[in-house]
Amino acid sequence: MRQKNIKTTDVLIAGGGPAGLCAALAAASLGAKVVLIDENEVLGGQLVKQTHKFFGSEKQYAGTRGIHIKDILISEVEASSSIEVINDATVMGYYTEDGIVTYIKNDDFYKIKPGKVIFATGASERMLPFPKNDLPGIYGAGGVQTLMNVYGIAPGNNVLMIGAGNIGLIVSYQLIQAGVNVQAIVEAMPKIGGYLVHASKIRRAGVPIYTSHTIKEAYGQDAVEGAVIWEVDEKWQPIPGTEKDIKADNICLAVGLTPATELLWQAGCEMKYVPELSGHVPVRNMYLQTTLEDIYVAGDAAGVEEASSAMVEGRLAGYSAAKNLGLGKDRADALIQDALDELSSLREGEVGAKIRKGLEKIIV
């Protein structure tokens, strides 16, 4: 492994998903030199496999499919002479003693000294512990989306979906559109967690949704052949005698995401466990600046929400980082306020109540 010379930039962004792309464009629009590092060959993060249309406002590309939003953002990044993209690279750490960020690409070791860093590292899928959960044919929902929407491969013929949040409902509908038989959706909560517009599509397709149920076990010899589900009480305890057998050659787990915050831990940011935001997240101010003044966070790494919120958070972090470097003084405040107003609008009502509660615990 060879070490390269240290380069400098105004803003370094780790993660090229919706938050990272929008952060890069925002910082560059205020005159910042930006380096955007992503571990994948293609930028876009979760947008790469999201074929459904977005909600929100025109600013969040409402009515546009995620895969097309990805194309729009990538084309804008590629058109900017102020943004350098480094694909297929892994950020290794941020070191407070000298403000250096290290990354590896093609077995070479690199160092960058940025003025500000934005961690937009996304989230990872959660899994469930149950007997035989290691059988072939058990996937996370993101894996199923990748198989179908990126590679055009059906994960199975008969699918049991675990989780009735937005991801579980959307992926179930995409499976139905692909000609896959969704046997049932199982949700441990007493009510559906996703938007009713998604649940209505599922119900119209004749797919049963079992609320207050969870998976007891999977079964099969060399691969999944089915699963047993059972009802749970108000204390989440299973109720014996309520078992149901469901035949399936694929079990899809859509049981949530966990913020990918390893780099924030390594850097030494103050972290706090906030269940409403899906795990440990960094303490920060309303401008997404962490307890280390040169580090910002955006997107699912700040707390798991919809991609619309991730894009707005990316813009907010990008504008804030550039402003604190002394750039765009004549425009930064107005742009930052616009982003704050958009986030407030996205988090209104009953749907955003959980996020608002979580943010009250974490913003200083």
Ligand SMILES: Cc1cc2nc3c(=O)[nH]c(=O)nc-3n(C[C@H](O)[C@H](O)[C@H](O)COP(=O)(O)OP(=O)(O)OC[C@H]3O[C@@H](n4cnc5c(N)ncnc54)[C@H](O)[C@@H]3O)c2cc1C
Second form
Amino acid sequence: MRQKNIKTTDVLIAGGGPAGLCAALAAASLGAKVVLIDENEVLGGQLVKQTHKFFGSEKQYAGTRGIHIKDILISEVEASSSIEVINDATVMGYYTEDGIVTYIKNDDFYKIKPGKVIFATGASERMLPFPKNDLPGIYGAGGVQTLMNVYGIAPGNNVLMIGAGNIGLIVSYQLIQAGVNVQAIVEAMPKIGGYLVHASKIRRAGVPIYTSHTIKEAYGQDAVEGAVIWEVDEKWQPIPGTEKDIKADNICLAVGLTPATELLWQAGCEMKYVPELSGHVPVRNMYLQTTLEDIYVAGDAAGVEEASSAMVEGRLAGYSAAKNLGLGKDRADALIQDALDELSSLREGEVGAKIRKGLEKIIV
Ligand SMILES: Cc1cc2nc3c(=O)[nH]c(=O)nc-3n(C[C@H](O)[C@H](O)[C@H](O)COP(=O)(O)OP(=O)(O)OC[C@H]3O[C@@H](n4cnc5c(N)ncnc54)[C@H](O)[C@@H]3O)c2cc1C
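Could you give the coordinates for the form predicted together with the named molecule, as opposed to the form predicted on its own above?
Every chain and every other molecule in the complex is listed next, the one we just looked at coming first.
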């Protein structure tokens, strides 16, 4: 690996999903020079495969499909002369001694010295331990979505979906739309975790949803041929004698996401385990500034939530980072307040209760 000259920028953003794109636009709108780095060829993060229409308010593009929200945000980023996009590149680390960020592109090693860094690295899919979970044909739901919606490939003919949260329900519906037979959805909780509107669509399509059930084991010779599921009691203990055999050539795991926080750990930010936010997340203030004053976090890396809140968090982090560099003095406070108000309204009511509880534990 060669080492290139060190360049500087006001704000560096790691991750070009909804949070990173909005952070870049926000910081640039206040006059910051921004470098946005993403490991993929195309920006957009999870949005690249989300063909369904979004909820939320007009400000978060409600009624627009995720893939179109991605196009809107990318065209705004491309139109900004203050934002440099570096794609196909992976951010490797942040070094507190000198405030340098390193990344790799095409086997070359680069250093950048930013004024502020925003980590918007998203989340990774969780795996589930069960016998034969390494058979070909067992995928994460995000992987299935990528195969279908990005590459146009059906993952199989008969799918068993594990998990009835929003992701499990949405991906099941997309599988049905693609002509794939969804044999059943299995959910360990006593009730469906996702929105009723998604569950109703699935039920209308005749797919059984087994709540208080889990997967016992997968079976198959060279690839998955089916699975045995069984009921669990209120303590999630399996109940012998309740086994059911489900034939499937694809098992899709939609059992949750974990914040992708490796870079925040490496940088030395104070981290805390908050189950309501789906794992270890950085301690921060209400402006998303971590315990290291030059590092901000936004989106799923700050706690797994939704693209709508990821976009607003991105804006909040972008405005806050720019403001702390002394930029946009006349407008920053009002924009920050707007973003805070928007986040509060997104997290209102019963739907936002879990996230509010999690945030109470992490915001200092
Ligand atoms: C199947 C599915 C359905 C969903 N449906 C909805 C919905 O209907 N409505 C809704 O609001 N939300 C939905 N969500 C959730 C939403 O997609 C996420 O909450 C949102 O994408 C989070 O945005 P983000 O920018 O934080 O992360 P991501 O979108 O994951 O983007 C993170 C980006 O950072 C990149 N990256 C990570 N590490 C590095 C690194 N070291 N260097 C460079 N780049 C890096 C990743 O490759 C990725 O491009 C869904 C999610 C899934 C998986």
